[in-house]
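What follows is a single chain, given as structure tokens, in the form predicted on its own.
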Amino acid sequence: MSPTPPSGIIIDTDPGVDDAIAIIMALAAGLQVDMSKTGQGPKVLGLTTVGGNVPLASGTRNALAVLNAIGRPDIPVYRGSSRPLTGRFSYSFAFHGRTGLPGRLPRPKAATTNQSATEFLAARLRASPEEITLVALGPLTNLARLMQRHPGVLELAGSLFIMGGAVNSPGNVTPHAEFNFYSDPVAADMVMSTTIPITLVDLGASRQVALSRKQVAALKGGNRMGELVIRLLQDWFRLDHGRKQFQFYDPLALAAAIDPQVVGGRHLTLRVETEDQERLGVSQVAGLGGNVLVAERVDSARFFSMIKRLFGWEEFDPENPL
């Protein structure tokens, strides 16, 4: 029997095309019965935004625009950190484009709430200890600020799923460092030092689930959410004719939060390099065992089966190279 998905999810995000797809996945899952057919899927309690892939203002607008496009402007969005704990964000315009999303979604009708991301997280976790799953898809600045301002509150989460790091694989911003950890290594190191159960979906795991340009071009059908995802993916390929495949970084972390059997791996103790400028953001194994499950194996068939079910895609076969 598949594990019961979390009852409530908060997504910390820096949208970003893959963030947008992960957000849509979470909301689609909330409308469907869970994997074991025992009830409704997880409820998305809110989004907290952070700078990273794009400036905070752009990412926040993207979060609101995605919610508006899928008919869920009721999901609250809370603005978080515009800068890392030290320095500035470098952004990832080459991958995501200048605005963070390919194409242009209609102007969102809703606005962010007045409450900050940190204060929202603190209030929600105190109100529902051990009942909320956090899914962190960008730099970990908001979570680190939560630790600084409200010591011990992050540990009230039931679990934390993170897309970040490059434990046993090459980096994507330096030879050894992954973008999210590199963007705020101090925050990443702080979060890795907590006792909360963490599942880390790093670059090595994320690279195990991808679709080619031809596969994406052949996608069709789907519900309202699935149609938007197809549009996002196809527009992303149009931004650069040299792109050959789309790797599902953030959607894999979200999928693992819904169904932990999507990934498997080892429990490790991790630290993140914060001092050596040549190795900034590098994921370091400090010991075997620990609270961090580093995803090493991905059940790609299970992942894509979830994608197909949530988005209602027709005749979708990820094993067909087309």
Ligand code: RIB
Given for the second form:
Amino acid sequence: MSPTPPSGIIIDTDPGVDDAIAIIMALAAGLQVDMSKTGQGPKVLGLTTVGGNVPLASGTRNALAVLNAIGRPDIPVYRGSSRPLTGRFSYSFAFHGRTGLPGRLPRPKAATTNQSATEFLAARLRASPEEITLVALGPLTNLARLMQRHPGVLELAGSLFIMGGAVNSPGNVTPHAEFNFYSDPVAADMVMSTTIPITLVDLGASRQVALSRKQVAALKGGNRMGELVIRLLQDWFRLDHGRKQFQFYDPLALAAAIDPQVVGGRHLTLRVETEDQERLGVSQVAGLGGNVLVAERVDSARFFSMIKRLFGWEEFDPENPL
Ligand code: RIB
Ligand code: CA
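Same protein, different form: I have the form predicted on its own, so give me the form predicted in complex with alpha-D-ribofuranose (RIB).
All chains and molecules follow, beginning with the one already shown.
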């Protein structure tokens, strides 16, 4: 998988606590490009929002609020789909909190642009074919709508990193289905059928990178972004005293886009169940080989050393189980 190309990344997202951390990671990495000009980090070209964890309006407000909180209101945000291709979103208020982000961030000053997510994606992908990395962290509705309205344009992306699915691992919203794929199975099946290189960070992979309540309670300091991430994590644990660990679902997908060596796996051909109501959203292996690299091995040490560096958490030792 080629490293993130210089022209940057676009993040499709339904913030959501883990989405917010992934967005902050991308901006922290991109900042390193500005500071050191080493070209190590990606340049974030914009965020496109989609309903999923919370209604579109809440997720969009959360995206703007996170950008505002880290001093990056310059990053444009484009509103996408408020509903899946079929049915309705089921939302995940219990996990992310009533607003989608626990705690309270200052009201953002910036607003979304007038251009829709689909039109922004189409324009940028046409302008920089093969150069943009897409990172999809929510239901895949926006990408599927792009495929419907602008056939062939999604395939202009250089690569696509997706958090979603549960390939050979239990689901988190039904026994076999993962939330993003379950939220819009038709969109997920359409996107799995594209020809661009996909790296799929599913539940089996993202369950390999988690921090316990004690480890999060021990986090301290860091740069401005690291301090906000600590607040988000600690507020998330406060939502439910029974919570034992935070799994870095979306941050792992983002980390793989920045440094593809964070994950390894097999290339498979995947389909997503769209008919059987008992198995809606289930990710199914349709063949060996293909365009989807399903992350099976995770270098958790590499992942945590990345977030330690990006957030400036000098004393953080993920190996210390506390
Ligand atoms: O199943 C985990 C995924 O669903 C993550 O993207 C999380 O943010 C939720 O959207
Ligand atoms: Ca998400």
